[in-house]
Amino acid sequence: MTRRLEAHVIRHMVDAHLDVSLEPGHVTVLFGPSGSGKTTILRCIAGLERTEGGRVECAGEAWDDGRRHFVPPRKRRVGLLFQDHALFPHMSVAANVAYGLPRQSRSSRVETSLRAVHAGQLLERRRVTGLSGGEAQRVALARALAPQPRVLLLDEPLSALDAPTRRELRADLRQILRAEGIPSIVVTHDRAEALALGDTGIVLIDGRVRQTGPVAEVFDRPRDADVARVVGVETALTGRVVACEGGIARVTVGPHEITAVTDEGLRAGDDVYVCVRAEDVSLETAPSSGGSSPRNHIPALVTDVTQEGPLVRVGLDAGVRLTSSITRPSAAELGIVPGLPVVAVVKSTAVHLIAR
C-alpha cells in the first residue's frame, strides 16, 4: 500500500489540501507565485506553525488535528532545507552537519551525509564562513539528510545561488534525492527547477490547490487560464472552435484559423483559451513545407527583441500578440530585428486548448 502524507492546511489566507506520495525518492513540487501559501504549507507540515482547523497526517499518523493533538517538530523526523542555508557561522562544517544527532552516530552520519551531497572534501573545514554559496547549500542539505528524516522539505533551495551554481546543484540535487530515497517536497516558483526536480507538480494560487498531476503534464497542459499564467505559458489567447473531429480542432484566433490536437471533447462554437509556450513557436522568414506533424503558419511582424542569456525572446504582432523564444544563433541567422516580417510556426500538438 502506498504511504501518503495528507495535509489540509488552513492558515491565514491559505485553505489547501495536499495528498503527497511517500514513495522512496518521490519528489513533489509546490509551485506558485510569491504569497500563494507554499512556505506556510511547509511550515505546517514541519510543525513550525499549527493549522487553524485543518489537519496534517503522515502515513496514518496524526501530526496535527487542528484542535488539541499536536506532534512537536522534533518528533516528526522532518528534514528542512531553506534558501539561506541557516548554518551556524561559529561552528565547523562537521559540527553543523552533526547538530542535533545522537552522539553515538555523529561521526558516521556526518561523513556519509557530506559524501552523499558531493561535499566530502569539506569535512575538515574548521568554519563555514568562506564557503561559496553552492558549498554552503550542500552542507545545509547534508545537515537535513543526516538524521535520516521521514520526509525532506526544501523551501526555494536554489534561489539564493548564482545562475551557474544553480544549474550545477539542480542537476545534482535530483540525483541526490533519488539516491537517498527520502520522499521530498520542494517549494519553488522557478519552472526549470520544478521540471528538473519534480515527479508530481502541485500548483498553488491564492492559497488554494488549482492543479495536481505529473509535473510535465501540469506545465504542458494547464487546467485553466490562471494556471497557464502561473506556469509560464507566454501566449494565452481567446479563440472559438470552428470544427472538431477526430481529435483535431480548427480554431479562430484573431484573424487566423489554426489547428490543435485536443482530447477535451470540444464542439463547434465552444469558446476556448489557446495556450502556446514561447519555446514552441519557431520563426521563419519565408513559409516552408514539410515535416510530419501538422503545423500552423502565422504571418507576423517582430515588435521587440529581448536577450535572455543563450536565448532571445521575440515579441510578435500577428493581429494577436505572440511570443517566441529562439536561440541566439537562430536569431542572428534570421536577422531578427523589430519590424521584420516573419512566419511563426507552431505544431498542432503544441497548441493546448482550455474551454472557457
Second form
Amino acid sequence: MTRRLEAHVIRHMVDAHLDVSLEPGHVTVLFGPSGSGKTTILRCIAGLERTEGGRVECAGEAWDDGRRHFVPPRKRRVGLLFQDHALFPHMSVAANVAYGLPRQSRSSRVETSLRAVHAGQLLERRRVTGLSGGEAQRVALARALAPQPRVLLLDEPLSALDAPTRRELRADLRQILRAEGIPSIVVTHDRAEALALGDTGIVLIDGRVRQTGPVAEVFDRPRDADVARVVGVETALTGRVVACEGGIARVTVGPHEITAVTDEGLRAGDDVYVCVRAEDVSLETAPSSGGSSPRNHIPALVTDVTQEGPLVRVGLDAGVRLTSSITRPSAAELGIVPGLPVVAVVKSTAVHLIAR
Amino acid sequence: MLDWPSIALSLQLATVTTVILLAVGIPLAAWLAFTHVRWAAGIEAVVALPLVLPPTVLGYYLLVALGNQSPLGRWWTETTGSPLAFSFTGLLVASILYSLPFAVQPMMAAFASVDRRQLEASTVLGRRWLTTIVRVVLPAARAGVATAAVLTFAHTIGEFGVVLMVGGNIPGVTRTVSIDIYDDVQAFDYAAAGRTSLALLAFSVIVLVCVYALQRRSGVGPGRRWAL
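Having seen the form predicted on its own, could you now give me the structure of the form predicted in complex with the partner chain?
Next comes the full complex, this chain leading.
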C-alpha cells in the first residue's frame, strides 16, 4: 500500500497535480496567494467538489476518477477544519466533537480528542456559542480529529483569529499534528504559518503547482521569479535558540550566532526558522570597528551577483546561504564580484524568528 | 352565540392539515433547498401555484379529480364505500394542496439559509444526508419550521373558496367557520356573522404577531438590524 495521496485536480481555472506523503504526522503545506486554487484542491480531496476529468487517489484507492467513479465525502474518512470552525451552534462542545463518532466509542474519544487539542477544560457541557475564536477552532480541530481520519485537511485554519491567538495556536497546532500522527494538508497564504507547520511545501500559482519540496527549501530557494514573488524574498535559515531574555533571542545559525528581537515566547533549545529579507542585509568589505547599532556582523564570501533593475542581488556563503539586495552604485563602490570576502550586516530588528 | 361545531371542524381540519403538511413539506422543502437538478424550478412553481390561482380554479380541478367521474374518486368510493368529494377527507386533500406553499416556502428559505459549511462538516464527518437534515438542518431552521406550521394552520382556518367547491356546506362534516360566516350573511344574520368574523380577526392578528416574533427571534426579520 502506498502511503501517498495523489490528486490531479482539474476544475475551473485549476489544473494541479499533487503527490502528498501520508506518513504519520507529515504536514504538507499548500501555499499560494488567494485565488490560486488552494481551497478548490482541498475541497476536491475532501469530495465536496468533483474534479472535471482529473483524479484523486488515496493510498492506492481511487476516490474520484473524473468520470463516473466517485467516493462520497462521508466515505472518505477525511478530517476537515474550516477557516471559521463551522461548529454546530445548537450543540454542546462535547456533542460537536462526538458528531462523527460511532455510538460505542463516543465518551472516551470525546475526552481524548479535546485533551489532545489542549481544550480539555471545555469538556463540561458548554454551548459552543460562548466560545472565543481560538477555543472554537480548537473544538473544531478536536471534532475533525476524533474519528481518526486518514488525512486531515486544514483550510486556512488560523486566518480568522486575532494575531496573539493565531501565534499561540500556531505553535500548538504543529505539536498537535505531530503528536496525533495523522498526515495533514494545510492550506495557507501566510508564510509564518507555512514555515511553522509544514514539512513539505507546495507552491500554487494561478491553479498550477510551481514548486514542491521541503518547506524551508521552497521558501529559501524559490525556483523562479514568480515563486519568489509569492513566497516573499526572505532567506529562511534553520537555527536553534541559545538564550532568550526580555524579547531578545540569541540564535545559532550554522557557525554563527546572531541576535534577534522576538515576541514568539521562545526558550533556549527551541528550533526556529531565521528569516531575513534580502533588503535588510547590507554589505561591508572591511569589518567595522564595532559600536554600530546592528548586532549581527557575519563574514561571508560572495557567490553570485544578479542584476535586478536598479538593484543587485548578491548571493553569499557564510557557512549558511544568505542573500543581500543592494543598489547598483553600492555594489560598484564595494567592487562586488564572486569570490570577494565581505561582511553581511543585519539589524536585530530585521531578523524574524518563527518557531518550528 | 358562536357556531361551535363549525369552529371545532375548522380546528380539526387545520390541525390534521398542519401535521400532514409538516411531514410531507419537510422532505420536499429540504430537497428543493439543496438539489442541483434543473427541473426543481418546475416543482417549485407547482408548489407555489395555490398562491396565484383563484381558489375556485383549484377547487374546480380538485372537484373533478376527486369526484365520482374520475378514476381516483371511483376507486376511493369502491374501496371505502363513501365518496371523496363533499367529505372531510376530500376537504383535507384540498386543504393540503391549497396550503402547500405556506408550509414549503418558509421552510425552504430557512433550510437554504443554514450555513453550507455546517452541512459539509456533517458529510465529511461521515453522516448521511438524512442524518444531516435531522441533526443539523432542522435544529438550525427550527424557527422556519415553526413559522411554516403557524402559517399553514392559520391559512387552513381561513380558507373559503376551495372548501366551498370541494366540501360544499354540510354541517358537522364540511361546514367550516368561514363557510359559517357566509351562511349567516346569506341568512341576513349579521349579528352572528359579526361575532364569528371578530373571532377570526382576533385569531389572525394573534397568529401574525406569533409569526413575526418567531422571525425576529431567529434573525430573519427586521429586528436583526437593531440587534447587531
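Residue numbers count along the first chain shown, from 1. Since this is a predicted model, take the numbers as computed values, not measurements. Rigid core (definition): largest C-alpha set, two forms, superposition within 1.5 Å.
Core-superposed comparison between the two forms: the Cα of residue 277 travels 2 Å or more. Fitting the two forms on the rigid core leaves the C-alpha of residue 10 displaced by under 2 angstroms between the two forms.
Superposition of the core reveals a Cα shift of less than 2 Å for residue 106 between the two forms. Note on residue 345: its Cα is shifted 4.1 Å between the two forms, core used for superposition.
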